[in-house]
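Starting off, we have a lone chain in the form predicted on its own, written out as structure tokens.
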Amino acid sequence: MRLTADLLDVPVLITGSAVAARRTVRRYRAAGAQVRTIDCPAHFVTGTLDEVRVVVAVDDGDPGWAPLAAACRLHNVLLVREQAALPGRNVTLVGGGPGPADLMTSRALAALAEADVVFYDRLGPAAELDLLAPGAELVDVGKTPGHHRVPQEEIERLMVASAHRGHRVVRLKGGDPFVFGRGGEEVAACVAAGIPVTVVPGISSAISVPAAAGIPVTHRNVSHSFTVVSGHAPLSTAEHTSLAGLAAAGGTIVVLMGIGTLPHLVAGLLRSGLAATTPAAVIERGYSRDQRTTNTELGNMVTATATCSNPAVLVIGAVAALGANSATTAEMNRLAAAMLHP
């Protein structure tokens, strides 16, 4: 059972050792409570309960706290039990999904709730971090196309240094950490430094953002495969995932953050034999209030999307026409939008 309570200026007593209760203390202070702490049973006197309205008992394993429950009942004080904070000195890479917090996994939310420090990007549920990671230190290392506020090597150094200080570190990334998120590099940096690291996958925008526009990346009798490419830099014809290879593959092409290199992409695909009439779509700011889909054809794509901007997902292939032409899909999108933003 999860409850939401207004704790502004409410006197709250938190019991348990300082190490075990540290995250609980931060959380309640972040909620505006007037927090008092007692770190061992020998310091507890029942008269203290006359001055508080809530007691939060953090289970630190000390049996001396056993009389606390009876004392709270006697004084009509609400007793809340919590588990002790997990040991620190580790890093968790968390996939934040396409944006809304309710599209994150329960494991991702649990990792944020236990975090001491969160290094986050501009994508994902950054606006809600003060609620998802209450009391944690929040460090913005966000990147925009062509501009890295904090270089990748510095992000890795900060993560490792914070973990070495005994913190539980969360590296929050939009989408999935291992889909063009440089998560592999960050895992390698932690391993090299001897820091335990785990990965919590997220819903990749390569699949979820087209879905938000009613576009399936695969569809029976239409497309049996899809290829995901990064649009940060123009594709080279010498690469394995070359423009010629994409044109010949016959499936759906999904491009992440590809607005800046769109003219190169379109010219290369047309030059490689992909028909100018191939359906295409650009979905901007997926799952936000400002989500916008531009439907067009490959030959007109550059002109039709001249006002589009990142973050955006590009879809090229026959499936791009499904979302635009289906009345059922349009109705589903309207209902989904109403649910997300009542």
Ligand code: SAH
Second form
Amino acid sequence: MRLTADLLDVPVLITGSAVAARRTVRRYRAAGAQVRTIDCPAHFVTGTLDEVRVVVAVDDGDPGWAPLAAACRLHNVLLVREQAALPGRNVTLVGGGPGPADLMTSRALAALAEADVVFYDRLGPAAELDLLAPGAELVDVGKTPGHHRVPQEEIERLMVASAHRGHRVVRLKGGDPFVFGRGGEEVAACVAAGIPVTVVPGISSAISVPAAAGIPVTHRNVSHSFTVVSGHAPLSTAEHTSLAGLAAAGGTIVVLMGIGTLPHLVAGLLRSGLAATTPAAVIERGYSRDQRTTNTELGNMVTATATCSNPAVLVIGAVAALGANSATTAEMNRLAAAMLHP
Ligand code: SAH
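Having seen the form predicted on its own, I'd like the form predicted together with the named molecule now, please.
The complete assembly is shown below, putting the previous chain first.
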């Protein structure tokens, strides 16, 4: 049974040790309740329940709380029981998926529900965090327009310091933590500081955002491989060979963070021999209400996508023609047949 209660200005007494009750206290405060706490049964005296409408008993294992239930019944006070917050001092890197909360894993949701602190940025399900992590302090470390983002080293320092204080720390990242998310660096920082760290994978935008536009990154007989590249760290030193390799591989090319460097990439791919008629698509703001797909061809891609902005996923390759507008089975089969019997 799941109930939603209006707790604004309701006098609530939370019992249980400070460590066990920490998340409960934050949750009830966030809901606007007038929270009082007592952290050991010896502090429970006559009069404690005067003016109280709800008692939240956090089970900290102390048998001294046993008379509380009877006292609540006597005073006609609602008694709610809760589990103690699990011990902290750890970090969980959580993949937030491409945006909607229901595209996160159950394990990701459980980690958020148990979190004391959540460090998040703008991608992933940031808007719903107060519901998903009601007991947590929410810290925005992301880039917001016009503001500088918190530098990576500072994020790592904050995470480690918070875990050292005994908190369960969640670092929420868009998509999957290990796909262009600097997740590896954050794991390394925790390991170096002796903080236990785990990673909960997420649905990467590299696969899911094309899917939101009806584009399969592989399709039998059309494309049997896909390569995910970042436009942010353009293929530089060995660039020419890398681009030639990408072009020669013949699979789907998926580009994240690619809007800014798109002209550069397109020119390079054309130079490397990819046909100007190669289908291409740009999917902006996948899974949001203003998701938009632009279908084009490599040769026209720069002009056709002039108004596109980040966040966007770029798809270059035959599968890009299989978008939502044309993604009928017949179309896919026609394309597959054309590849098989040119
Ligand atoms: N770790 C993330 C990627 C981080 S890089 C993942 O696995 O998805 C950030 C880039 O991801 C954005 O610039 C954009 O290219 C892409 N991206 C993430 N979410 C997106 C969304 N909902 N719609 C479009 N692009 C998205």
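The term rigid core refers to the most C-alpha atoms you can superpose between the two forms while keeping them within 1.5 Å. For clarity, every value in this text was computed on a predicted model and none was experimentally measured. Positions refer to the first chain, counted from 1.
Look at Ala57, Ala161, Leu86, Thr218: the residue sitting at the hinge between these two forms, where one rigid part turns on the other, is Leu86.
Superposition of the larger rigid part on its C-alpha atoms leaves the smaller part rotated by 15 degrees between these two forms. Core-based superposition between these two forms puts the Cα shift at Gly32 at 3.6 Å. Relative to the superposed core, Val10 moves its CA by 5.2 Å between these two forms.
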